Each structure stands twice: as structure tokens, then as C-alpha cells.
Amino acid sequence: MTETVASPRTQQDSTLEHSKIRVSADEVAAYDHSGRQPVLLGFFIAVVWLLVGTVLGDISSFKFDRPDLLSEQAYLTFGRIRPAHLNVMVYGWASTAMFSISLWLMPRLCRTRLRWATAATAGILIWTLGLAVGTVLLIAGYSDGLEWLELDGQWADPLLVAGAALVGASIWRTLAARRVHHLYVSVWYVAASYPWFLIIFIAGNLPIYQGVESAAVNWFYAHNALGLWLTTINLGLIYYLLPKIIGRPIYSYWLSLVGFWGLALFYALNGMHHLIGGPLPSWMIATSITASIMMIIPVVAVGINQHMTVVGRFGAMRYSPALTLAVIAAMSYTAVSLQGILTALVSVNRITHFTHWTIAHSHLGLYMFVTLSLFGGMYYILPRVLKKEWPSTRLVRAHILLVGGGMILYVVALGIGGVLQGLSLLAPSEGFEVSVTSTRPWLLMRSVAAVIISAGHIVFAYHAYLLAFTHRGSLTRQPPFFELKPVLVKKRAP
């Protein structure tokens, strides 16, 4: 029994066939099987961080509506809850969950087993309890005060960097140890996402920025945490998934290098269009706009690159749970890059900043892309580690269909919400209480939508532990309900 593997490169001259790789069904088993432990250990945490994440995030949805929740208590005010609704969703549900991806597609992808498995595994535990340290210290009023950087710097912070050093090591020393000549574009985005975060995590965290200074660095490291990390393993998932369900080779694999580097080039220079009109040399913010405009170059490839990948195969959506989501997450991936580009223009930005509508581009971003592609991905990866199929098909859809509508009413309600609020805020005539009244029925939406998308992680969740500690989910080598079905087309008559 063999399993076909496209080769990473796209012959784009017609008279050159496209190569295969045939790799024994044994073989990626025992890929697969060197990695399980860290693998299931990090799916298994990010679980709980998920969970956890949304009782947070609910609990901050509400007080908008009704600012006197819960503010009784100091560790339940907004100011708390907020930081620590985010960082439990960044570092904990998607991150670990990212480190689990990684450690499964690497040694796929390198043919050859996971090196260093325990080397991963304490990296996933050092990393799990630097960030419960971290956010039992944020909700007791510890902050570091910098957005995305709240953790605090002398207890949470060292752990964060050896747990993702441990697991970076890992990694990197499989693909030292492959066993293939040329390199897979996913193999690319995955390797190039550990030192870039170690690298900016640092830089961030350094304890010598002061006034301005400090809010350079703490929005280089907050853009670039989302573009050179999140984005990143989250890319490398997607161009594994889209043409391995599919069974067809990705369209072009020197686009999909374009997109890497033009990623790598731009990206770490965006930030500074998040202190358009603060108190910035102009040469920072006119260097930070122009290369967002120029991200439209990487942006456009990845697009073309995944859609002409997927094109004439949509269809295969209703057979794979883990492609829809991944069709979705590279949709999220061009509009939120795309939204990006024009929220930095100083016309729009002025609109736009210090609103609602910042909220839904980084749920945009996080949640219909990042968020989405890792489901995808879990869909994907857990039945073949666990050797089990996932027990329920109503489940599924109902847990795409929750977290899926309940994003874009969120999406939808905080964009309109914030570019109203945004044409408030600037009108003269207007007083500032106009422009919060004009939110409320938008800020409503969302905490419906709170709700909507916290129903469809209690679903996940309970599949999942159906799946992992239950026998409700048939045993197989290759789980049948997702391996791709043939899509019919009827011809016509000559």
C-alpha cells in the first residue's frame, strides 16, 4: 500500500511531466508515529487554552454591553481580562497548537523521523506553564503594559523562549536529517518561523526602550508577531493541505517562493502604520506605509498560488472538512492582507484608527485565518495520529457552520460599528459620547457573536474528546470520511 506525494515543484513547460515521489503507506506511519507524543501532547493544551481563551474573551464581549460586569473585583475588570483573553488565544490555543502542525509536517515533509520528539515535548510543557505563570500574574495586575507583550518580563517571558527554543531545535534538526534534496514550500514558512519569533520576541522584550522608542518596538513586535510568526506555520499548513486533499500539485512552486520572500522582505517594516499621526520620525511612517503597499506583491502571489491550486476541485469541500476550512483560512489570508494594505493609507487610517473596525481586522486575521486553518488542520492531522475517524459528521458541520457564521456577523458588525464610530469621532459638531452611542447596537452583535462562536468551540471540544478517549471513532489506517471522494462530472454527448 503506497501513498503518492506531489513533488514540490510545478514543471510550468507543458512538454516536462510532473515527477512523483512514492512513499510506502509504513513509512509515513512511522513519521508520523515519531512525532506523537509532542504532537497530541501541544493539540491537547491548545484545547484547554481555546476553551479557556473564550471564557475570557466572552467575559470582555460583555462588559460593553454592560460595563458594570464582573467589577466587583480588581482581576475582573476589563483592563485585565482583555490582555488576558489575548495572550491565552495567541500564545496558548494557537501557538501550541502551531508547534503540534509544525512538528507533524516536518517530518512528512523531510521524510525522515522527528528528531529531538523530547526535546519538543519540554519545550510544549516549559511553554505551557511560562504562559499560565504569565496569566495568572496578568490577572493579578502584573503587566509588562505593551500590547501583545503583557506577559510579564521576569517570570512568563525566559520560559516563552526556551519552550519555543526547545521545540524550534527540534525542528531544525530534522531538517537537517532529511532525506529529500529539494525543499517543499511549506518546509520553507515552518523552519523560518522559529528564529524569526525567538528573534522579535526578544527584540520586543528588551528592557532598554523608553517613550517613543518603546511604541516602535512594541508594534514591530506586535505586526510581525502576526506576519512572521501566525502567518507564517499557518501558510506552510495551508499549501500542504490544499493540493495533498486534492491529489493535485500546488500550481507554482516559484510563486509560492515569491510569496515567501516578499513576506520576509516587507512584512518586518509594517508596524509603524499603526502610529500614523503620533509622534514618529516621517521617514519611519512613510518607509512602514510603502511597504505595506508593497505587500500587495506576496499577497497576490499566495492568492493565485492557492486559488489556481484549488480551482476546478471546489467541489471536493463537501467531502473534506479539513479543506473547506483551509480554502476558507487562504480566502481570510487575501482579504486580511489586502484590508491591510488599505487600512495603512493615511486617508483611510484616519478613519479607521482607534476603532471598532482595528478589532474586526485582527479577528480577520486571527480567527477566519489563523484560527480556521488550524482546525483545518486538526481535522486533518488527529485521525491520522490517533488512527481513528472523527466519530461524527453532524459534529463537524456543526461546529464549521458556529465558529464560521459566528465570525463574519462578528467581522461584519465590528467593521461597520468602527468606521461609523471612526466618521463620529472626526466630525467636529459631534461630542465623543455620539460616537459611543453609535457603537451599541454593533458591540450587541458581537457578543451575540461571542456566543455563537463559543458554542462551536464547546462542539470541537467534545468531538475532540470523542475522538481521543473514546472507541466511537472507528479504527483505520487512512480514516475513509476523509480521504478525498471522487467529485462526478457528467459528460456531455459528443
Second form
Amino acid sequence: MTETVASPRTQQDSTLEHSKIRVSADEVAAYDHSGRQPVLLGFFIAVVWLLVGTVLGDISSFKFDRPDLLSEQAYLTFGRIRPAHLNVMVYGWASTAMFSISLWLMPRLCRTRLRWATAATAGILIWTLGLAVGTVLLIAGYSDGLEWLELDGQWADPLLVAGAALVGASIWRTLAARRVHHLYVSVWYVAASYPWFLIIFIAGNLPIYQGVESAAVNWFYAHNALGLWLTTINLGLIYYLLPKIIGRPIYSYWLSLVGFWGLALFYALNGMHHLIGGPLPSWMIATSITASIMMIIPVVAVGINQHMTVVGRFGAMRYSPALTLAVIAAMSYTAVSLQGILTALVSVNRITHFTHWTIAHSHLGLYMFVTLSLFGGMYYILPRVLKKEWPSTRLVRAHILLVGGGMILYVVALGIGGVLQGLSLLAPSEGFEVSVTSTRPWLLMRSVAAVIISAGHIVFAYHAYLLAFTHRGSLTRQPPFFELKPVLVKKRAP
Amino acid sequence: MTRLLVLIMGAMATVIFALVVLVILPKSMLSQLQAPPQLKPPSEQELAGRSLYISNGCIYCHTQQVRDPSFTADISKGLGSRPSVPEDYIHDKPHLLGTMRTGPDLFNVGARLPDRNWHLLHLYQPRALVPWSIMPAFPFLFRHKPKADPGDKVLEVPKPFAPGNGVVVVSEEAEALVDYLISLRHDYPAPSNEDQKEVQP
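The block above covers the form predicted alone; next, return the form predicted in complex with its partner chain.
After this comes the whole thing, all chains and molecules, with the earlier chain placed first.
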């Protein structure tokens, strides 16, 4: 580890105007080039998994409307397709894209080329193999039985651990070779995520738990997979994109610190709020409810910090799909966290627990925050690694409108359906039938939303294909946004 | 921050603290739990059924827990006579508490619905018994045959749901799953409060 001498310039360093950081375009291009192989591989695999997961999600959704759809074969039953959707989206789409994003961010933020790039490539391939094996086994009926931890403990999990460890090794080796004094806030999030993920994933998969402690470990893992893995890398990405695209520094170094350490401390204790009212020792659930409420500190700190960074420059969103998506994702992070805090309160939880409200909440988090942030990252990163611009502003616009609009419909419909379901489950005079029939129209609306979102994914995958495998965009020799071309509006801004 | 050591040590400290509070500490406290005498360890057949419950993902729509009546309607809706306690789950590996009630809770389904044939038909085609149900049918747990062989258990399927020709024969898997479902009954009184206090710090 190359520790340089600490200086009191810490705060100034992190709030430096970008124009004052003298990095030549060639130098940055060299950093981008150093991770080209694993970054492109990861994004390619992620988009393939995105399409697979979309099909699985659609089938799961349609089965609520037509329960006898595709029920003849065991491998198409809802109870296998639904967990396959979750695992493919979390470990295939999101995590693989996050590998690429981390591997692209680190050289830039450490101002050195990516180290151990081959190990990272191998890690991504091993991870993908592990997930493919695990998903096939899951569909074939071999599940470990714990939500978020279904993948086979013997054949899939060791490969996933090895894959993430190899990528993490490349991240930390690059960090150790850094040529900057100060660690930018994105580095904290990205670098810490890898050891965090490995610890929680291994702890969650140990086959030593029984009874209610198995439930405790299950939700310790599942909530932290969100909090200390999916959330952190995407917050790191958003912390990079917002100031970079707008061209001014992060609003406050201290709010960044509060946001990071507050999240690390409180998020890790949140898991038991998935078991409110359940048969666990009540002090465990109380601990998690308290920690969930405390999450308001890091969430508000990050929210204010990111908002104040962008405020006054929201107009720039018209020119940059990456900024548009990063801003929506950042707002969704605040929204989903506040919704999560609300849901952890017993008075709300008694209605929403065990209902589709939870599914709406998880999609607000995993989609409106995580997935849109990843799309934003890909819009920003792919042109810089491939050295050509996205070919079509029309496809970008169609993609963002379809997935954004579709997911708003999804979350609103399932949110309403979930509350109706929950109220009916509490109403003393109503039979179980009411909770099913009152939810069905909203489930149908969710299926409509799913189709809209799927269309958006097809548009995105097609556009990424045009960018990567055809020469349509290769005539653009200037860096992206060299010419200010509005992306989301047709007319040039005045 | 400028030091990697601060970052890595701080990050490790928070997650390990959470691991101790929510995993390691409860594990050692809960290890002293005693199984209630009325709770029988599952038979081999019931375990086979349980693994079918897992592999077909029943958990994604069904819970197995009765919550405190002070803030839920679980008991007034007949899901059980008392809230579930850690001792009830002592033989469960992995746990099947569940997080969704798209379908009803199954913690006491064996007491509520003890009829084997009801369960078999319900698994074959839920809508044959519950017209508004959105539960998936599990025809793959049954065999369609032109005619029954000796020793086959034939499932009586009402007209609109029966296959055009031949008979529906119950498989060993369906029998095991039903055995497991019927074994789910926790109608004995909760172990005394003394025992419960032991798992509180």
C-alpha cells in the first residue's frame, strides 16, 4: 500500500473545481483504455442478463393474471420463474454492470491504469458461469430455499464468491497503486462494497443456521445485498456522474462523510424489519426498526448533497441522458429510502407487510434507483470506452420514456394494489377472497407496465448493439457532448 | 478521507458489528431453545414434501407465521390460536417464514384443512375448489394415464378441469407435499414465558 503523507488539504481536494484539475484528454483516455476488456465484457453480459431477466419477470407477472398460463411443466411454475427473475436481475444484470462500472471508475479516480485487468475479466466470467449454473439449477428445482440466497450453495455460490473476489482484487490493487492523495467519495463507496459483499454473501450462505436464526441471517443478507452492494456502487457512480457532467464540485465534503458512514453503520442493521411481528426475539426487530429510522440521517445527507450539487443546472439534463438518469436515480434513492423508513414503522407495516407494496418498494429501489443509475452509467461510459457516440438520440429518448413511464405505472399500480390488499387482510369482516380480488386489477396494470418496460429494454439492447457492433456512430470523432445536442427535447434550448 | 486503512477498517467494523448483533449473538442465544414436547420432528416423508415446497417456490406466496394480535388480525382471522414463537421453528432448516400473503398463511393449515383429498385436488387445480384462486396449478405432480394400473391412486377431478380422456394418478411427490402440508399444525400452547425470556437479553 502506498500511503502518502496526510495533509490538511483534505476538504479542499474534494471540493476542487474540475477545471482546476489538470488532466489531459489523452491521460483520461489511457485510463479508460486500461480497463477496456473487462468493462466491455461486463456490460455485454449484463445486457444479455437484462433481457433474460425481463422475460422471466414478464412471465411471472402474467401468471398472476392467467394462473393457468404455462403451468404444465415444473420448470415454468411461478415459484421457480419468480426467484429466477430476482437472481438474474440482481446478480446478472445489476451486479455484472456494477463490476464494469467499478472497473471503469477506479482508474479514473485513482489516476492510474487498471491493475490486474485480466483477473477482473476472469472474475466476471467465473461469476457469470456461477450464476448460469445456479439459475439453471433453480429452474430445475434445486433451490436453497432462502429469498435472495436461492442459488445452489455447492455449485453456484463458490463461483460467485471467486468471481467477486477477483474483481474486488483488481479494484483494491488499483486503489493501492493510486496516484492521488485524496480519496474521492465514489472511491469509498465502490472500494468498500467488495469486502462488504463478500462478507455478507459468505455469512448468508453458511449452512449452519436453523429455525428463526436462519430467518435472521436470510434478511441480514438480503437487506445488505441492497444496502451494502447495490446501493453503494450506484451511489458511487452517481457521485461521479453528477459533478462530472455538470462541471462543478460536490456541494459538501462533510455531508458526503455523514452519508457514507451513516449508511455503513445503520444500513447494516436494517434487515430484521422484514420480519416485523414475526417469531424473532423482539429486541432484534426493535434494533432493526431503530436503525431503519436512523437511516434518515445518511439518506437526507446524500439527498441534500446531491441536490445542492445539481441545483440550478437541471437544464443540463436536456443534453445528457446520463445526467437525466443519474438525477432520476438519485431522487429515487431518496424516495425509496424514505418509503422504506415509513414501511419499517409498525403502524404502516401492519398494513403493508406481506403485500405487493413490498414488491412495488423493491422495484422503486432496484429499478428507479439501481437500474436507471446503471443505464445512466452505460450511456456515459460506453462511448468513452468504445470511442464512438450513441448513434440515435431518438432511441435514447424512446428508451428513457418507456422505462421511466413504465416503472412509474408499475410502482403506483402495485403500491395501490398492495395497500388495498393489506387493508383487506386486516379487515375483520373480510374473507381472504377480497384480498385477492381487490388486487387483481392492479396486478393486471402491473403486467401492462411490465410490457412497456420490456419494450424499453429491447430498445436499449438494440441501441447498445448498434453502438458496439456497427459503424453507425463511428463517424462522430468528437467526444460526447462536444456539440451540445439536446437529447430529451427536440428543440435547442434558448 | 485520504487513508485506505481508515476506509477498510471502518467499513469492516460496521459490517462486523451488524453481523455480531444480528447473526452471531442471536445464534448463541437461540441455541439454548428446547423443542416443545408436542412438536414432533418431521418424518422422512414430510421432509420430502418440505423440499418440494422449497423447490416449487411456495414460499413466494405463502407465509408460515402468526403475528402478535396487538397489531395484526392474524388470530382473529383464524390463522392460529396464538402468535408463533422461536420454539415452533426449531426443526426448520432452512426457515420458511415467507414474506408474502398472496395466498393464505400455512402455519396451521394442517389443523384448518386436514382433508388429504382436498389438498390433492387443490394442488392439481386450485380453481376446481376455489374459483377465485390465483394459485398456480401443479399438474406436473400428477400423472395422466389412459387407465389406472393396480395400486394407482386415482384423483377424482370435476368435469371442466378433468383431462379429455384417461385418468389423473397421484404421484408420490404429491402425496409427500400433502403430508407436509397436513403436518403444519401448531395448536399446542406456546412454551411457557419463562423459556421465552431466556432469549431476551
